[in-house]
Amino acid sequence: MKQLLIALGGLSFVFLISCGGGGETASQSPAATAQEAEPPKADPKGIGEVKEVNLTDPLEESMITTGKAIYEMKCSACHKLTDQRVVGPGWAGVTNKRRPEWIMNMITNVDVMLAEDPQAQKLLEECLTRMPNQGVSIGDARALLEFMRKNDVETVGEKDQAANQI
């Protein structure tokens, strides 16, 4: 019995040594630690199919009408046209803060944007509610963008200030 206890104690000691650790080791280089600490760089155009948007001036009235209808059907429950945040952020001034490509990628590619885009992730942290994928097409997203541009002219007096942001 005594020999069995000694053998079990020895096995336990070997097991603890072989499974121990897991904490920080001196072998981690400072460069590797610095790379891990750097936040990923955000692409001001976001992540998705939309790489470039040609903005019109004057605004395109037919797209505004379509965009307003889509807003009322799919967006108005969570987004107001003012700067008031309800579930999602208010839309006032959005084209002055975000590039048109980013806005359209957020509308059409929301799941990937929330998973990988640092700006979208920051919005998620602020709003605490994940934007649902509404299944909006690229063409409908462009109409929504045009509606947002018109809303910015009406609510904050200017539009597209972020269009050429790098």
The other form holds:
Amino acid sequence: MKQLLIALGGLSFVFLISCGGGGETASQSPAATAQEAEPPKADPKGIGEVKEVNLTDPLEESMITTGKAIYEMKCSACHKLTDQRVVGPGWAGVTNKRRPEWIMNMITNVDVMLAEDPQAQKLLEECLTRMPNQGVSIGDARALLEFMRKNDVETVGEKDQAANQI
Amino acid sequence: MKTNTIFLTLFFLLVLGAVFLTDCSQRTTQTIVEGDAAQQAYVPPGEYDEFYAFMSGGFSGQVTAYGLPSGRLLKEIPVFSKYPENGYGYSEETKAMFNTSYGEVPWDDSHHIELSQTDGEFDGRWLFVNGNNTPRIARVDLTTFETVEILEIPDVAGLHCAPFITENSEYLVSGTRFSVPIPQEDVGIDTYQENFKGLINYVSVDPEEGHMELAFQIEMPGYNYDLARNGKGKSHGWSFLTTYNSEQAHTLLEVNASQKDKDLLAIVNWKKAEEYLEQGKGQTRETSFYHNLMDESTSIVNSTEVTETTILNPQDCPGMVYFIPVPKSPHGCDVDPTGEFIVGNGKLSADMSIYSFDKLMAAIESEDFAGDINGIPIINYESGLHGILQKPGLGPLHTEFDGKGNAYTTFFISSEVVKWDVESLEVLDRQSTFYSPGHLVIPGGETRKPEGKYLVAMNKITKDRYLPTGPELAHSAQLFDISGEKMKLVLDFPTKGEPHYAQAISAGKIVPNVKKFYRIEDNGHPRAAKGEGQARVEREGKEVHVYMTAIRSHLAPDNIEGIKMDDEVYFHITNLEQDWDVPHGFAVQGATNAELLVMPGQTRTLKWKPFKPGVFAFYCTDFCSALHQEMSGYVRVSPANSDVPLKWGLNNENTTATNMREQAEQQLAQRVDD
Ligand SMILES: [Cu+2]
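Next block, the form predicted in complex with the partner chain, ref. the form predicted alone:
First the chain shown before, then all remaining chains and molecules of the complex.
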């Protein structure tokens, strides 16, 4: 999954270069302004109410069931369970790339994350569609996380690899 | 008779002269606007207006919401006219809102805004407005700014005198503008005096849900009922209604209905009416009217025909209705914040009569009457009078109050607003308007607690105010600062249709309750697709139902095949967004009705009839994201006898998981909410 992270980072790097280099009015573009300012320090937990998530094994079946139902209703239009990106990134392996706190903050505090979190901003640059605020409660976001963990076991055979990322 | 006519003609000439004269003299911006006026109306970017003003849209049939003091149009709320912008009245869910006993009536003439009240103050829950032509009353939910209910009023014509609210929203009171034969029958119009009747109607409002019900009607003499107000405070329990044409003329009313020196103000004790109703004094009669109500969980309008009404007759119900003379051709009828003073204005009288509730009650107590009409006692004019405001201007129409003991009256003919003291009947100030104001509004000006900071005059004529736009000009509304001793003109702004009345309320009473999206979990629409996995196409005989979802930035399914020429296609669009201000639109080529605008979490249905074989595009009409242009798809139509199978998909995947929906719903039901 390290490779994946690097690949993702590389992609957005390419994007930034082409954006900055291609535009004649580079100094006015938001990307350029962001570069001038002190680059914000990325918090692997993201920004939001979720500060600490306790992951348990085995997986919590009732949370998986709830998480799946919410996924189908509010997320599946943009996120596949494979690694295929459609409107948003595919979910396969997501818990190996992001801390559980980051994932839950992204779901429940998406506007702030898109405005301030460097990882979320990178994703926006790739996908070019703002992730909508889907009105998911913190409890439901936790259930979604459990569903993602299960999905990671099934699709990439490994989960929670980024749980203690610093 | 003849002298009367001559007098009238002279009067009109005089009045015309007054208009002409005032038009020419001292009507320049320089003389009436002071230096800092613009600053007072200016609301800087990022800041909110202090008040919402809801204006009726007159012949547009709609309601508009403006910010005060900026005068910015915030929203047009469709009520009585179909609205292609969002498919209101065209979508399958909202079509039934236009059902009436006359069939589907897709337009009206909206007149008077009434906000719901608790303890005589606006509570910010609902807004009521009348349809004048096809008599009906609508309710707008102020959490969504959507019309959620329309109730027809039977056996009346021109429901002008409506829908005036009581201080705890117990009732909406209305009266017929035109008396008609009851029940309707084929009679000579010259039998007006014997066959035509007027009804005063009481619609009850459910305190929890706001649902309306026609509680009872009172059968009255065949006059024209024009405007009404309900008592407040000490006069709570009483209604006051102005009437004209007490002559019961039926032709050339402008002369024949102005014969008498005075017309009549009807005074109804509705608490007494409730008692009589309970005692069974009401008579039920067969009739027909429609009640259209939106189900909150499905957002589908259900329409029911009601076939019975209960009538109370004043002859059987002593002490329920009284009359008192009022100046000729009255229009406005307004009750001050204390509930003690009732202002009756005659359009064709230079004087205004101000009645005292205490004196009216004393006169009733001592039976100080000057005869009766069909058993309805007429209170002696002088006995009920607080006093007469003499010659304050020409053509007094409407009065509002500032809560500091002052009243403000519009004068249609002399084009001005006049401020006067309710207690001492002294004129305190007058300001010109441009031109011919009808109603005026002060935030809370008809309640027990007016917020006397601003006044808006709604003018009928607009010459020289805006850029010319052809033979017609927008009507103008003018904002006055009334916080000081003298009124100060601050701003004028154009309005939609011809607003007949407005009510204004503190934005703070509405903003916290505004709904930001519909919870997709709570969407009870039977054809909702709650998640893209539920997107599908189903054939039910000749009907094809497309369960489509919309989210930034695609529609699912986006390719549909297997539709045949004889089919009726129903596009049920569910907007999966749960973020506010992200509606998605839906338009399909060859749609003969409208487009849809679907709010976040809501489902709306557009019926579409294939018109020729081919492949037709559909797309989202509301620019929603960088990939909005890509939010589109195709529907293929084949000849009626072809055997193209039903097929749909997204990204060439058939989303056929029909049992996925059941699964998801079961799972949701099991889910513990945290
Ligand atoms: Cu869209």
